[in-house]
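To begin, one chain is listed below as structure tokens, in the form predicted on its own.
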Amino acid sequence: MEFWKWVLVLIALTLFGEIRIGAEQPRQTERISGSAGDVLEDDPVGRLKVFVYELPSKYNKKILQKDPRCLTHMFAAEIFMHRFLLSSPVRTLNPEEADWFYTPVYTTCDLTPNGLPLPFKSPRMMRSAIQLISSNWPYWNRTEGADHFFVVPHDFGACFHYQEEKAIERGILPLLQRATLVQTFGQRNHVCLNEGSITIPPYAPPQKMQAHLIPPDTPRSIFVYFRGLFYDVGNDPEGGYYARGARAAVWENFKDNPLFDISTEHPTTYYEDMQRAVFCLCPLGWAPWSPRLVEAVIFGCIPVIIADDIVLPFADAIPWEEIGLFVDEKDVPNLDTILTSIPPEVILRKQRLLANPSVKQAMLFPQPAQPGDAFHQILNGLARKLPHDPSIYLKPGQTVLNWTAGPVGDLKPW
């Protein structure tokens, strides 16, 4: 009965309301209301200025160079937020004048040959960086940190471990802590998440998505579309830590529901079907986030957010409520009754907002950059922390770090 049901309503999508990426009808979208669209559309021009350190190209450059596969993968931000910053108008030559300090070390650029990150160099490498800046330039030990941000897109962020107990155990490099840290990673109530943190999307290549636009008039004649692991048998094979068991749910549930295109084939369409699909699964996997996320948004696929506590991207400016929605990983057994009983006007809604080019414009890391994007939201969010608290600033010969803490391997030199 409830397949019957979604036919029809699929139908009914198709003729009187479906909504396209790329669509420019004004009545096919809405701007996002209150404070929330006034955030998402800020110019942070003028209201922040930002000294951007020269360090060694050892760094950097150097990194990048050995391993250009750094450049496309999902931890690209780092990369693309340096060369942003290098060029933007908030940029200070003048130290004295800067408002934030940003250290360009791009700690994920050490790949395997499948083209995950190695995240065990990253401490010592942090380390040393921050070694080099406190040596040569007074400003990090005025506060040790507080006025400095710090890009590290990893699994778990300045945890440093791609296994969430590992990343638990280790904690946010201390010399980290005072720090404001921009990161992929958001879960309320853990470790590797400071309060005043930035959480920001991963990295998805906004050239390949938009060579991947299909017609904006297809229908959207899929309900349900995940593609990727149900189990990571080589490090999981049971099934139960992996996604907190959430993906294994979704499988063994819904595997041969004639709603749910679900597989873990991934094909050369896989774009142009999440802009087939009226829902996309985004459940949890190692880590709470993943650029599916990203995908759905930019293709106008409902993101269907199962990852418990997840703090979610630029979430002071995006109304996730309002364009997505979300199931309790103890809800997966029923997403299905879930899903099926949200309103045709419910969904029309949500494609609405979804279609809102700010929505999209946020979400990404374009080069080069363009008003209201991912860099400008990173930006936007920094001016909001300005004025700095006076107490942030030390007394002389006052510190609070210390830096020897932290395990002994993150100690020997980089």
The other form holds:
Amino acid sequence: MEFWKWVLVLIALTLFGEIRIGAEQPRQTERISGSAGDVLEDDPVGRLKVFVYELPSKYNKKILQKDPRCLTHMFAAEIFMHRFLLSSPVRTLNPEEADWFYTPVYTTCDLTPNGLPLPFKSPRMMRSAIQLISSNWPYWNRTEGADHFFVVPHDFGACFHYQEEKAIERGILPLLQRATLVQTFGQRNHVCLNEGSITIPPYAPPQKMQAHLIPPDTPRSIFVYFRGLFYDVGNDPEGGYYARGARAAVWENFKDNPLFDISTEHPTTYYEDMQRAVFCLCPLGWAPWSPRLVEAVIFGCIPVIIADDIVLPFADAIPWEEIGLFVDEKDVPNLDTILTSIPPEVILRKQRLLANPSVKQAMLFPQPAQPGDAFHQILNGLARKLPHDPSIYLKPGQTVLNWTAGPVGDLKPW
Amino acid sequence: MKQLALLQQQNANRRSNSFRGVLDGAGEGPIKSPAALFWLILHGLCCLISLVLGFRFSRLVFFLLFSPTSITNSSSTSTATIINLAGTLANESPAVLSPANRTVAATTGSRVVVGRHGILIRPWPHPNPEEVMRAHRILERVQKEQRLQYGVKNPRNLIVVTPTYVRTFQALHLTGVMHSLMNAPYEVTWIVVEAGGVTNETAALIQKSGIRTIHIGFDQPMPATWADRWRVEDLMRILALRLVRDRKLDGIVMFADDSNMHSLELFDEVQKVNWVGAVSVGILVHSGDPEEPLPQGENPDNEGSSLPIQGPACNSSEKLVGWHTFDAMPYADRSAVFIGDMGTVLPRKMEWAGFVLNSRLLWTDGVDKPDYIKDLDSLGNEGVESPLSLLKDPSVVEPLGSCGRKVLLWWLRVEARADSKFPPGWVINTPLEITVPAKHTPWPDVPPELPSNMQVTAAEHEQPLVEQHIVAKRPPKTRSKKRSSRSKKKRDARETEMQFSSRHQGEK
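I have the form predicted on its own already, so could you send the form predicted together with the partner chain?
After this comes the whole thing, all chains and molecules, with the earlier chain placed first.
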């Protein structure tokens, strides 16, 4: 009798143990793959070769020396990309075997006392750099720049103006029409975004963000979080221009809603608060992109992107529709209905995708570079465009670009 | 078109001028032709007129003059429906004006248009309670998932033992404990032991909790002195432990006295206990005498902190070496003897509340139970001072809360006088017989005396008489911007409704 009792107990324990083990273990992260496949963790070494032109230091080092603030503002990607390429294994010193050519010119480093970049000299600087490389090396004229890439992280990319109407008027600098542009600006069907450009995230200082991490078991108790301007009184006193009225609409509709923690303050706990929020608003400002997207991804807060037709960084490698939420600007008054009617399983899935470390790594520009970071994603993007189409190689003497196109002021030497 | 271009330039200049200094001259050359000069003068004139008027009337003019010809069929991302509350000037129905000054972004049919857009505001821009509830459910689900992933794996049930008895402050203390337990994200079994037997009052209080409750009675009534009360409470706790043993309840046994305050982190921390654990208890010593000066806390046990703590003491290698206890010397002459008297209530050497036990320690035939606990039945009737006496060897206690550095609960004993009267459960169900209005009214010029001893039972037709009396005396004063918040008296609401202002201007 005793023996059978023990047998029964044994069987019961094993069954119980199996049920316990087979139960649903909470999945922590999920693999991510975008339209180009599961490419976030690809290693670009061996897939492409980049030749870095040696420009005189007045194009890069001297500008940086004049204003070291360029290393910390959100356009610092151009400087860090140069430094990364100089010591990267994809760099080659033999231009004959290079697939891509990089020109290190810091066009966004002319800052006002407030720290905002002035783009007025940038077209001339770029022209001057291109004239230099086309006269000293034969590779520009070979393809008129089709196998060259430039980093232009300014507001509207290579249109070189901070104001959208002016930028559209200028269009992309004519000399860069055939080159691949690596820029932060991205909007579909916009003059300043060429087909085949690579969109990158704005620079956000990685150490500063890592220093503000809080324990992950802190419960997320804020529903929607946003800190920033709603009205730009200095530049748009009437309202309606800034952010196409979308930020003002957010304020007017939700300023007394307890679920929306929105204000114009600059709290010291900004990063910690983002980690306690479920949704973080990333509305457009004067330009559609913003560092808030990077911060939201790093801190695991689902980004709610309010910018019509925006193209997000590395859109072919990261499936943004599955990670974040896109809200049309005309739907902003119904934002609370939209957000509260999302099923919880969808929200949990988005959080799982955000917890994937490869997504977070892809948004950062760490010093020194780490595998899977934004530098590598840029190189992966360039590698995916290889091999070059043979039609880009021009016959000797053939020219496609018009060197005298553009506003008269651009043609002055720099 | 020239006007439009001029307006755009106006905008451009405004941004660059105010934002980045007057640097825009690099792009534009000087304007020299007479036509351009004429337009410049006209532009200046328009600016002066706008300055005088206070808003930009030029848009209005252009709309009126040019609207039949300049309707662009660009997408109406903004003009569809809306009210613009941009806040300051130019409130001349700008929603209708926008077609006159749009620029289409690109010719390739982009639906995003550059230029001025209206600010979309829905007709009732206030929160919807259903949506708020849904959002809270989403937050709950997210937090549950966070706990699953990062919190305690395999959380154990909590078995909470609370001795109580019916007295004035019972509702206050017991509700506090009850709400703490309701908020703890674990399964709770609450054993409420009541001195003097089970009463309906206590049962009514605890039935609203929604957690599993075991309400048992203890035969003796609660005595009147503190010393006896500690003794009876010990016996009640032993009774509860016997219940745990007999019913083979599984979980972590905690002692939550009904006047203590518990932090929710305590419930997370006790999950780490193996067999017996100890947490630090903050002692809030309080005297019943309001005149007594606050004691200058000098407790040599704690470095620098003036708050007495009871709990485990560790050495630098995080091992238990001793105990912090409360130093009762400064209060020896003032200590309270009877429950509810004016002296200072002192805690005992070690409070039960600072200890937690694994319930399997109490089972008689637990699997791999350590043998350092005495059998409950062997204690007899003399009671136990603290769980340490239950153990044969007090050094096996595990210190919790980063070795006692975190104070996770607070001990406080506040009781009313034994003869104080109180409504059961602190609920006044029947309306009061007599109401005496306050003598002080918010209007300083109304004479303060009001008819006293009004019978509220005849309230309805009393009110108009009183109202007329008051209205006649109040001088007509308009209060345009004040919002009355007194909802008690009906006559206030009626007066101030008329003086209610419209919604004040939103801030930027």
